[in-house]
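What follows is one chain in structure tokens, specifically the form predicted alone.
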Amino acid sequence: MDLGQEKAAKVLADCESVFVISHIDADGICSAAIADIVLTRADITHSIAFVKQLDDTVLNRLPDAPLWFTDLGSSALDFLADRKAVVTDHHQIAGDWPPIEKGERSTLDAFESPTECHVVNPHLKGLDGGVEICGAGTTFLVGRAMDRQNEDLAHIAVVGAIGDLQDRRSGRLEGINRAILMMAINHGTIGIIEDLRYFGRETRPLTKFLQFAEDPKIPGIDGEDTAMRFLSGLDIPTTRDGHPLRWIDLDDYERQSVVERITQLVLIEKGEVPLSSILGEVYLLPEEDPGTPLREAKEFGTLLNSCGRYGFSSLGLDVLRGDRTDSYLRALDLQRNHRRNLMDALYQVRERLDRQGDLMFFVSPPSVKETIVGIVANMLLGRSDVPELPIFAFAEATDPFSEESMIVVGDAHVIEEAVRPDEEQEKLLKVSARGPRSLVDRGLDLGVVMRTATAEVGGFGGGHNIAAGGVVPAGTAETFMRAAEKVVEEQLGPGWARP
């Protein structure tokens, strides 16, 4: 489990103050929470900034202080090479690292960085950062190396991994994620059960739980009426004592009947489907109240996403710190709105979904927030009416100089205010890409696609093989798509999508 965390931990332990920069998604918020608790316990003064992406606007605003990047930073190592910094990330690394001559690389340990920037990233050890460890996981390893007391934060890393969909490939956490999971189990902060992997087992009414089931969608259930008929056919009620039943309210026999029927329907429609896409490990937090989104890791991750995607990452941070009053209640409101926004956005973009060659894409309407288009693209994957192809989602990027570009928790005065140039800023498009697991298994790598295609049009990007993101100048979407299609063809071979 050596990713260079011991040396990174020593760098941080010797600092009097640290500035933490993290991403706004569930994994990023979990990463920031781990860093926050670790630094607090070590009595190290710190502030935390949440950012949507690392671009020149953000990088040029960073304070002249030791930096800790969590769940991002691997795309900006050239910029950070001369800074005192630690990067705990799991995304693919842009360029070569460490910055040494190729001839020296064979005699230098991958983590003996000749700079003051220390990188903890699974890709430097040939591991897959999309399934083997997340940003919160690499951050946890550094925190644990600083003080073994911090091992009690393992459950936060598990929530980060599930929020990052790192269990999607096999229906369970793998690699270093699994080692961290075992630590959480040993501390009594996580429990495992075998169950349906659909979202909402704790909080959704049973009919909604089935109606909005995804990956795979339940054949024949396309609304509340069909969900009720499905349950009626199994003699399972939808209410009890006037209250809607949830999945957690069913007994073992009722749950088994539902699972068997879903499996039959999916097999009839698809011919075969990995059982792990229906049944798999579900991770529960036993210290949290049943029937709340904090009880199950997937719902917990969605609650955190609901905070970060709408500019309130600090609320998610408060919840992970233990707040179960004001911040938690506000987070619940954001989650309810997030669900509605996703359903509205899905309805709007389905009519805009188009095909260019062997790729799917849509240009999001202004009413759909740029921070959720990647989630919407992921929701489109696996639908019976959508071809099994990579999906690229475009949305107008918000002003990089807006208040949302860097949200600081702590001593905000350490950040210098960005000065808006007199000239009008170039309009930008955010692009998010999601790919089917079947294509990733054949060689699709959207992280490479995104880096290459964005560079072709003067943008930047990166990510994982199954999910990636970037920014391109407005008006370049068509050129970007042609470049992306070319890279995908190089990865999968000519005519890869045709019989």
Ligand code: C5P
The other form holds:
Amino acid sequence: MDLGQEKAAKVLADCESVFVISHIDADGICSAAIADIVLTRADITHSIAFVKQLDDTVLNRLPDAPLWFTDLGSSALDFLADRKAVVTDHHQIAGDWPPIEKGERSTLDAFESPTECHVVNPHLKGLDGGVEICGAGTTFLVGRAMDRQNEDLAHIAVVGAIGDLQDRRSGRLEGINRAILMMAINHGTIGIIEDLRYFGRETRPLTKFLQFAEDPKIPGIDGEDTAMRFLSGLDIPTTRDGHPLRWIDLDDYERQSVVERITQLVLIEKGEVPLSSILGEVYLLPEEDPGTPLREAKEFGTLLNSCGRYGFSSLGLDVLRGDRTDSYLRALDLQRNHRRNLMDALYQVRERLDRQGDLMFFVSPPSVKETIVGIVANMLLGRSDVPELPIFAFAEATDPFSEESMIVVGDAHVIEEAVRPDEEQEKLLKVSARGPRSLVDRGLDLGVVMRTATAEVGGFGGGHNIAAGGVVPAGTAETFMRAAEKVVEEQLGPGWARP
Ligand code: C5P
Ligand code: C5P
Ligand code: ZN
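Switch from the form predicted alone to the form predicted together with the named molecule and print that structure.
Everything in the complex follows now, all chains and molecules, and the chain you saw is the first one.
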């Protein structure tokens, strides 16, 4: 499990103060929380800033202090090569690293940095940063290397990995994630159960739990009525003592009858059903109260996304640090808001889904925030009436510092100056891309598609093979899509979409 964390830990341990830059999603917030706790324990003063992405506006305003990039940084290593910095990330690396002449590279250890910038990233070991380990995981490895006591933070790395959907490929955490999971289990902060993997086991009313079930959808359930009928057919009530029942409220017999019925229905519709796609590992946090979103890793991750993607990453950070009062209550409000927004967005965007060649795309209405279009694209991709093709989602990009740039810990003034943009921003479009696993297995790499096609129209982007994002100048969407089509064809071969 050597990803270069020991060297990175030494660099950080020698710093008096550190400026942490993290991403606004669940994994980014988990990464920042680990960095924050680790630095506090080591008595290293620090500030934390959350950003939507690492663009020039951010890079040109970094303070003159040692930097720790968490859950981002790998797209900007050229820029960071001369800085005293640690990057704990899992995104694909843009360009060459370590920064030396190509011929000499093979003589260097992947983590040997001839500069003061140290990168901890699974891609340097040829591992897939989409499934092996997330940003919070790499940050955790460095924290643990600084002090073994920090191993008690493993559950935060698990929530980060689940928040980033790293368990999607096999229905369970794999690779280094699994090793980190085991540490959390040893510390009693995570427990594994075998159960339905649908979202909302702790908090959703049963009807909604079934109605919005995905991957696989439950055949015949397409709304509240059909969900109710499904339950009454099994003699399962939807309320008890006037309260809506949730999945966790059912007894073993009731749960088993639901699982059997779903399996039957999927079998009838699809002809076969690997039981593992319905049942699988569910990760619980035993120290949290049952019936709250903090009790289960997927719901916890969504709560954090509900904060960060709306400009309130600091609330998620507070919750990870243990707040169960003010910040937690606000986070719950934001989660309700997030659920509503996703439903509204899905409804509006469904009509706008279009095709260019063999790629799907939609341009969101202004009411749909750029920070959630990727989630919406993913939801569309999971629907049985949507073809299994890559999907590109466009949304108007807003000022990167309008709400997301905030000061969480440390000296507000320094960060304020560090990140406040002073010139007019050119109008930009945010692009999010998501691909079906089946195409990724055949060679689709959306990270590469995004890097290449955004560069062709004067934008920038990157990410993972299965999910990537970027920014392009307004008015270039069509040219971008043509460039993307070309790269996808190079990856999958001519006529790839026709069987
Ligand atoms: O920035 P970061 O790497 O943390 O985000 C990973 C993104 O990839 C998340 O938005 C996650 O939802 C997405 N993803 C996905 N499908 C997968 C794995 C990850 O859409 N199978
Ligand atoms: O923003 P979105 O959810 O679509 O991002 C998908 C993946 O692409 C995430 O892992 C994100 O960090 C990454 N991304 C990136 N560079 C960007 C935008 C997104 O690497 N400019
Ligand atoms: Zn991540």
